[in-house]
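First comes one chain, alone, set out as structure tokens in the form predicted alone.
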Amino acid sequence: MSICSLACIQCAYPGSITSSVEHHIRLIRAAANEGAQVIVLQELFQQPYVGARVDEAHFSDASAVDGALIQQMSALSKELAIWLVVPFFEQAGPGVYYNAAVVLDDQGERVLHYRKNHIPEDPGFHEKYYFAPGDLGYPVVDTPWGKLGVLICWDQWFPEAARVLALQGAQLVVYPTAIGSLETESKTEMAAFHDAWQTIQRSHAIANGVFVAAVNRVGVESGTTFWGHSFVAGPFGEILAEAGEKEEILHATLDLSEVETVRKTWPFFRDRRIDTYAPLLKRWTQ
């Protein structure tokens, strides 16, 4: 099998973690009923986007990777016989937290665990207060349709991360995301940021010959307007499906066998000059 039915769920935070989890479960069930085999949730799906402001109280909402939240999602993926990408606020130990995601297979087994490697610190995106940098590398997992890799939000601006996943065989890269505009930004600036956000991820698809799915939230939280526009791009960078600015289940059908066809047309991996890339291992070369 190479043809996969993918669903991306974008929605707004409804006001409490309990109601958010319940709402996402309803949306996951709806996506599965509509034929989705792989369902991807947005960054920190069960809670508000914590980086919008510094608040120590958010730490109490973190979950262990084998805790109740992931167990609940695992039972759901097994019941519905779906693959589920679940991003969450992970507590790994006393005072140690990560912006993380797991992939659950259709038997409810945890088959991939990823911790966000690139942690932003910007106005409205204060993640360094909460999260340590990831320490699990860039894992990929075999699915019935092909290899899947997960990156999270700020990771999407770094071509090295997408390339590492592709070098490990990833044919589909998913980006759970929470990105939007601050109150101080104009509509023109918002449009420019959105265009850059979509362009950089489409470029990862092209440069690596992979499918890319970006899943963003919507709604207003602590002055940040999350713009949605979740999308799926093919290995030529073409937009296969795109959501709007409201709650939506975005569906796309992917044929992961196209990856090999595209890589034969654009043989970037054949022509890489790996003997010249040593400067990439330095922060700055001057």
Contents of the next structure:
Number of protein chains: 2
Amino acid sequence: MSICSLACIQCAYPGSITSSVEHHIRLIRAAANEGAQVIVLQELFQQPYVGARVDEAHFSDASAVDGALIQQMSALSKELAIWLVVPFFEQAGPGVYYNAAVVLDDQGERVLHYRKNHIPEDPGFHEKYYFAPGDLGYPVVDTPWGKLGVLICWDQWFPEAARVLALQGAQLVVYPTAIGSLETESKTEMAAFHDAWQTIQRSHAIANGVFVAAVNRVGVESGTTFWGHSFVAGPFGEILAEAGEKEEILHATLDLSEVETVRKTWPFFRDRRIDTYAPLLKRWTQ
Amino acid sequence: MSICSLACIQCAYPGSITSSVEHHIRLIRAAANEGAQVIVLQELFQQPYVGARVDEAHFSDASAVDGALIQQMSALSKELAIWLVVPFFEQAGPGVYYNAAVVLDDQGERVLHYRKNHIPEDPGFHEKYYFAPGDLGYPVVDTPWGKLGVLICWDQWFPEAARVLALQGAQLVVYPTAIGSLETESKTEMAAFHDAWQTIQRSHAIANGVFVAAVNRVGVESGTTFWGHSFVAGPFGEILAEAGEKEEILHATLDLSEVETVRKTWPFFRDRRIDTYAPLLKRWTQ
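Please show me the structure of the same protein in the form predicted together with another copy of the chain, now that we have looked at it in the form predicted alone.
Then the entire complex follows, led off by the chain already shown.
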């Protein structure tokens, strides 16, 4: 049983956390009704993209991993008998916050907890202000269809992260994301950024022989236009499904047994020169 | 002085090693005459692609790194005052062979010696029969324009190799290559393979903020159709120049100072989580 029906929920922040959670619940119900077995939400799903500005007020909206928000989503995943990837603003203790995600199984059990390892701090993306770097490694979880791993947004630019997940057996890597264009950027820059964003994630599929799904928000927040274009790629980088720039439930059917098929044709894991990779553990080698 | 005129020489094997060397010399002279300052040849430039078949006879055509072939190319690089990347079948000792490359500077000095680290062994690509795995690490060399590193063909599928070169300061990574389609493959497969091949190399440019140049042969040998399409990509993965499927001298002008510009916008090296990458040194983690 390796064939899995995946849905990515891409939407805009509707102006309040309450309405955002309600809106997501409606979309999750719709996706499940359309047959989805695994549903992936976008980064910090219930909130605006907090990194757009430095604003202490956002800390008040964080949730504990066993708090009311995750309990609510857990009840929903159990009710609908779906697997749900829920990215959220986690408060772990007084003054300790992470950009995190949990995977809830079809019984509503929390079966994976990930904290974003690579944290950006750039114009419009002030995440080092909010989030400590992740400290839970790169977990994977067994699903009925195969092994699933979660990475979040900025992680997607680092080949190391996808490789570590693949080495731990991941056959499907999902990337909840919030990426868009600033008002200062031209259409040409936006097109170049979008192309690079899709290319680097397709390359993780190719290098590792895994399925990749990226889930990006849409809409305009604090001057940033989130560009959507959520997509799913197969284990040789081919695009299986791609969303536009508006709200959308993106469905794809994945046969995770293709991972082994592709790796027989392109046996990269046989040939990695692990005896030569020690410099990867350094910041810089000069 | 960071602006460099690069040329990639893409051609077919003309049927004998003597005629192949002569043909390359003509093309190198032409490229230099057209203004190239750095010229990159394709993998195993003077030979047929030996990996197509297992044939003991090919060992007799290997060259020592200080032998006649490299001396001849060295004299040429000095005469033309060009930098030359020469990939060749190296014999290091009795029964010890590598898929190697040297860089010759504009004085004809050998300033870099690389031995291919990742060796394929697949239908039509029987390189483990011929070549020991590389044992010279991932060297880089200072040129008047910036730092240059060389990787060879199968290396291109491994993000680790490009990353190590970048960590050692490489601003331009060149990939001499011999990749093509077998007679058993459909046009659809060939298109998918070509797309993945270009995508993974563009992704190394993106992940590392480096220029990438891939140089692939053309023509049909032992049933394999080498697809050419040599290309040069900028440090955010954009295609700067691309060849077709016939013999061609592909020129591109590179400003290696763009590497630092791009890395200010996309500061991936700041955020690598080197404390989490230890699993990269393992074959598999389960």
